[in-house]
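Here you get one chain, nothing else, as structure tokens; it is the form predicted on its own.
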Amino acid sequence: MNVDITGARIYWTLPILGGIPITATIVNATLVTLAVLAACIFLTRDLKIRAVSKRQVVAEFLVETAQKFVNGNMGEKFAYYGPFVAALFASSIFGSLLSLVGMFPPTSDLSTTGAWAVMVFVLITYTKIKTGGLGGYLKGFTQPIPILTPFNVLSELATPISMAFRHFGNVVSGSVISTLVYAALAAASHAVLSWLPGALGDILGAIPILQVGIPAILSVYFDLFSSAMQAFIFCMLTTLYIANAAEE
């Protein structure tokens, strides 16, 4: 099996541009821009101002919540930020989340994250330039003295590269994890079951046994919330990064 430096499955190469790779990150990344897609259409089909359907009232709370979430953060007049956040976060959760279905999360590609943190870098260096001009940004890196300079310019580029390793961090040591105690508990269940005498040490030891019910409480927290927490993390940086550059 083909795959890339991050172990992605390579399923094809197109042959323009040098040979592009379709790996699993692209693919599954679609499937999930899709679905959300797809739901959004089916949530807000036939919308009505009285008699509104169960589907109105789910899109209603989800636009109401991720808009409060939004002008909570950055305030009122960022409130357009709302669908590109509300975007990020649904990306996010159900990308990671594909791994409770076996298949390969694109958050555990760090160029997913990398994508989407720099997306995030432009829109800060765009609105601290819209606030200050390009004078006032180029200036700041001179602030408070100019021999600050370098460490400035470090610390930017930092924004991007934290945001990135730390979503794509948690995301692939979970699945590191999980992947430790899977084998742990095979060889725990072969280690102990294979004591019993005769055939049915032999059988039973073949089998891993331990592995039925702990990793599920793992998935509870590794595909679970801990998903939730990182779209959480990440959409709650977001929104900070863009608000507290408007205020330089």
Given for the second form:
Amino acid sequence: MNVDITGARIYWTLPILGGIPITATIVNATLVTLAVLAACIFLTRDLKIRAVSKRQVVAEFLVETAQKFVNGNMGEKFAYYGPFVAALFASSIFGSLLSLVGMFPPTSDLSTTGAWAVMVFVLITYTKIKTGGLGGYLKGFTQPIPILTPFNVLSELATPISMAFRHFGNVVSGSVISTLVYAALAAASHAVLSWLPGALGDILGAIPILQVGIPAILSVYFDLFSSAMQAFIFCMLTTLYIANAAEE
Amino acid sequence: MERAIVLMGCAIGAGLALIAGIGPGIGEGYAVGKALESIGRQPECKGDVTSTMLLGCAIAETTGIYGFVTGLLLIFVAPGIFMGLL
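May I ask for the structure of the form predicted in complex with its partner chain now, the form predicted on its own having been displayed?
Full complex below, order starting with the chain above.
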């Protein structure tokens, strides 16, 4: 029985700047980006005003859904965040769904979700400074009384950290539990079937029969439902935080 | 001997860190129960209530996720660091 729980593997190292490791995360995240790009190009080829094709209906539906989501959560004046949120959602869900085909999902690496959370944090700070000016932004930390300043700074920094850890933790916990259940089912089928007498037990005991089918139930929850859920929540929080930052 | 004590401490700590899963379980159960109550009272609000509830559940889950990440760090990262210190 081998239980294999590892982070991203390092494929090779670029020999510049003291060696930049190229990990499975970087390779798969690039693949996800290319897949999203290919899907966009495929869906938006030869758009028409009349007599639209099925492909164009799908593309229009996706764009309208994203725009409705952003307008509903942030208001009309932030409509230009639509493409950004849609890109985050597409990267997140394609990245998490890579685990369905047995590849390392880029979202189960803290670097990926951390990078997204830092992007959102920069946007939140930018929106706050744009709304209230630099003075207003700094003054916001001393509200309601100046003695709370350290706590305000902490809660400001906790936002990107909790966003990154939430997405990362959900995807990793799914893969860890799937791996453990997989190993446990192999051990269980060996323990049960090797009791059979003679050569039959030896042969059947070596084949992990219980592994067939049962992990698929877990996969439906952890890979399909949880991936879609986390992508939705990440985008929801992004829009809510940015819209909140503009109100102060 | 020291190595055994370090490994034992990390394993026990990882187990204790996962106690953090109790809180989100209770909290999410309570949130879902309240959401079901409100859907029962006003079935026309089902969509809004469900999406808000899922968002709230995801935020309530954060503390449990922190516990899980701490457990992962204790199992995969901490033994290496502490063995290096010995």
